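Given as structure tokens, the chain that follows is alone and in the form predicted alone.
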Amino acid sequence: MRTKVTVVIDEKIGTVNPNIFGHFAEHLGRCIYGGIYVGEDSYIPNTRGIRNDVVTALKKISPPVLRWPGGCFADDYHWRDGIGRRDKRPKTINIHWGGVIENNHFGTHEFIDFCRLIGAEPYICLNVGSGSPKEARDWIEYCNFSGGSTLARERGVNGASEPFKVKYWGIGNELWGCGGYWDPRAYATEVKRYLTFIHGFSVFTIACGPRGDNLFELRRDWVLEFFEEFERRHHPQFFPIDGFALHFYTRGPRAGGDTNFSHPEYYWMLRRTSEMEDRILQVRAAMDAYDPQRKVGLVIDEWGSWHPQAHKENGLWQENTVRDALVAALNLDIFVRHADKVSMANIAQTVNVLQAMILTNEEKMLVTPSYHVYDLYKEHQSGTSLRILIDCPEIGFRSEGEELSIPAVSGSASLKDNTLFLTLTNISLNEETEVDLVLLSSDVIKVKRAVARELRGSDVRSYNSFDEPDAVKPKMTGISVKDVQRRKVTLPAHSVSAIQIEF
């Protein structure tokens, strides 16, 4: 199998916002308790109750931003339950995820502490479903005000004399569903009400966008009606939003389980993943009708693999195979290629839930194949996205009587200083591909250095377990300057490759 990859050095798309490599942590299953937070008295090594091993692993992949506390949990979360002495915090019921008792030991201060430890900017999702504008503006004042207000002084009493300076704030979560089943016009009106009371704090506000797997909501019922109502009857002091959030998970009845899937189910899941590109184009086009200058950023603050066996009863826990790593790579390539459209993306979720970066079991911890993709791709952050053209074979397969196909190779490219960073994914189950690499530039390109790493497993169903935590991990490849000068690169079957070429 042969593939031609053309990188147009002179055709710049836009700066790759580091935030598209963001993460998401919700009070769901063992994401927070046991995954991130174990308490200061735990035998598991920790810093102020936060697991040291998780912090060390996340710092390595340079997480730019972390979204919290949900998810569905956010619209039933009242922030005052999670401040002050932990032994005095109320015990509440997590109505969305199993009806378990939430002890609120991990609240605002602990979340900010965790973000600072891993080097991420905090992104807090406000409660719209069961909350109020007053509760929202008080939370922002508590976090960000540097003066002597009662809330700022209370923050100091609780251990933080300096403001947290939280920039990103979501105005509710999935308001079309678990956030309260609003219609888009009513939600747009509510967003304007919230903005009226929080605009004075100079924060970046993100409104809830559509559910990506509902095409009716995507094309008409949510995006266009939201913006139509949002911009109707402008007040002289109209306050805009800064971001608009799309959610799109890779899941469906033809994908099989997390580790028990057939070859057609393998390809169907990756084909489903590739639909993210259409969703971005559709939502951005609808947004452009009202925001042609693109002042409002497209945010994809929930995405990732969601397998059928991940139910509330197990806290949405699932294994993470090589196939999931390819899902991560295909999505990240799409985000990089559309750097002019996507301003943030947050994979779901950071620890122990859905397409997790990390899995824990008591004192044990491992990083997943998806984590390794983030490690491979982190060099894209803050680079300039370049046009990339891929001419490759289509892989045909049959799914429930339907003949389908998907391109064998995906990729993206970015430039930082004099270094080209190229990521390429070969999804073929059995065939490696020889890549003819073309670097188009108005300047003469002389390659000084080339290094590459690749991620693959012995099988697409391979995953890291607590008995074998390094079953799937990246390795250096034998690429050389001569290989790049000859424009010949080999991609193994079901693999992700990251290539740095210094000019």
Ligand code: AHR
The other form holds:
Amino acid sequence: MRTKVTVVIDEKIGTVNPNIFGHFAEHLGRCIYGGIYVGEDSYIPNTRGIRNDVVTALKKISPPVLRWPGGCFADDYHWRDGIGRRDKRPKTINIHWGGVIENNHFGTHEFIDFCRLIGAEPYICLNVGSGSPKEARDWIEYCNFSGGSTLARERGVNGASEPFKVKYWGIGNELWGCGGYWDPRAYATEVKRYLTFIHGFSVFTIACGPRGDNLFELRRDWVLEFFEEFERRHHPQFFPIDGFALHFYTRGPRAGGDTNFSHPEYYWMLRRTSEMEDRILQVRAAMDAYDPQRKVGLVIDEWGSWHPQAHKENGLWQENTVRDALVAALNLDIFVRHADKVSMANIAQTVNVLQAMILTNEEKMLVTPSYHVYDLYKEHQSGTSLRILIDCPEIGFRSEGEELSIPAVSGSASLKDNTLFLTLTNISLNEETEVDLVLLSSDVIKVKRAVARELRGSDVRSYNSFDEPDAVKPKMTGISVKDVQRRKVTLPAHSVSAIQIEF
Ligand code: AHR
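Please supply the coordinates for the form predicted in complex with this ligand, as a counterpart to the form predicted alone shown previously.
Now the complete complex, all chains and molecules, led by this one.
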């Protein structure tokens, strides 16, 4: 199989916001309790109750931002339940995720502590569904106010005299669903009410956008009606929203199971993933009608693979195979290619839930193939996204009687000073591809150094287990300066490659 990849060095798309490599952690299953927080008295090594092994692993992939406390959980979360002495915190019911008892031991202070340990900016999702503008403005004041207000003093009494400076605040989660099944116009009116009371804190606010699964909702009901209502009798220039959140999970009946899938199911899953690009174009185009200067950023604050093995009863736990790693790679490439449109993206979720970076079982911990993709891709953060043209064969497959196809190769490119960073994925199950790599520039390009790492695994169904935690991990490839000069790079079957070229 032959592929031609042209990187147009002179055609700059925009700066890759590091936040597109963001994460999401919810009070769901074993994400927070057991996955991140084990308590100070645990036999599992921890820092103030937070697992040391998870912190060390996450720091390595430079997580820029972490969204919390949900998800659906956010619209039933009352922040005061999670502050003060832990033994005095109320026990509440996690109504969305199995009706389990929430002891509130991981609250605002513990979340900020975790973010600081891993080096991520906190992103807090406010409660709109069952909360109030007062509860929201008080939470922001508690976190961010530096003066002598009663709430700021209370934060000090609880151990943090300095403000947390939380920049990102979501105005509810999935308001079209578990946030209260709102109508987009009613939600837009509510957002204006919230903004009236929180805009004075100069924070970055993110309103709930559409559900990517439903194209009709996506284009008409939610985006257009939200913005139409938002602008009515309102001064967006004074009380703006800064971000608008789209959720799009890769799932569907034709994708098979987490580790058990056929070849057509494998390709169907990746083809469905590639639809993320259409969602971004459609939502941004609809937003552009109201926000032509793109002052409001498109935030994809929940995305990832969701297999049938992940259900409420097991806390949305699923295995994470090489196929999931390719899902991550395809999505991240889309975000990098659309750096002018996507300002943040948060994979769901960090530990033990859905497309997790990390899985834990008591004191054991492993990193997943998807984690390795984040490690491979981190050099894109803050680079300048470049136009990339990929000319490759289409892979045809049959799914439920339908003839479908998907391009064999996907990728993205970014530039930092004189270093080009290129990520390329060959999804073919059995064929490697030889890439004719063209670096198109008005300047003469003299390649000085080239290094590459790749992730593939022995089979697309392979995954890291507690018995074999390193079954899938990246390795250096033999790609050299000569290969790049000769314009010849090989991508093995079902592999993700990250190539750094210095000139
Ligand atoms: O990530 C799991 C759930 O998926 C979130 O709680 C919700 O927002 C979404 O539907």
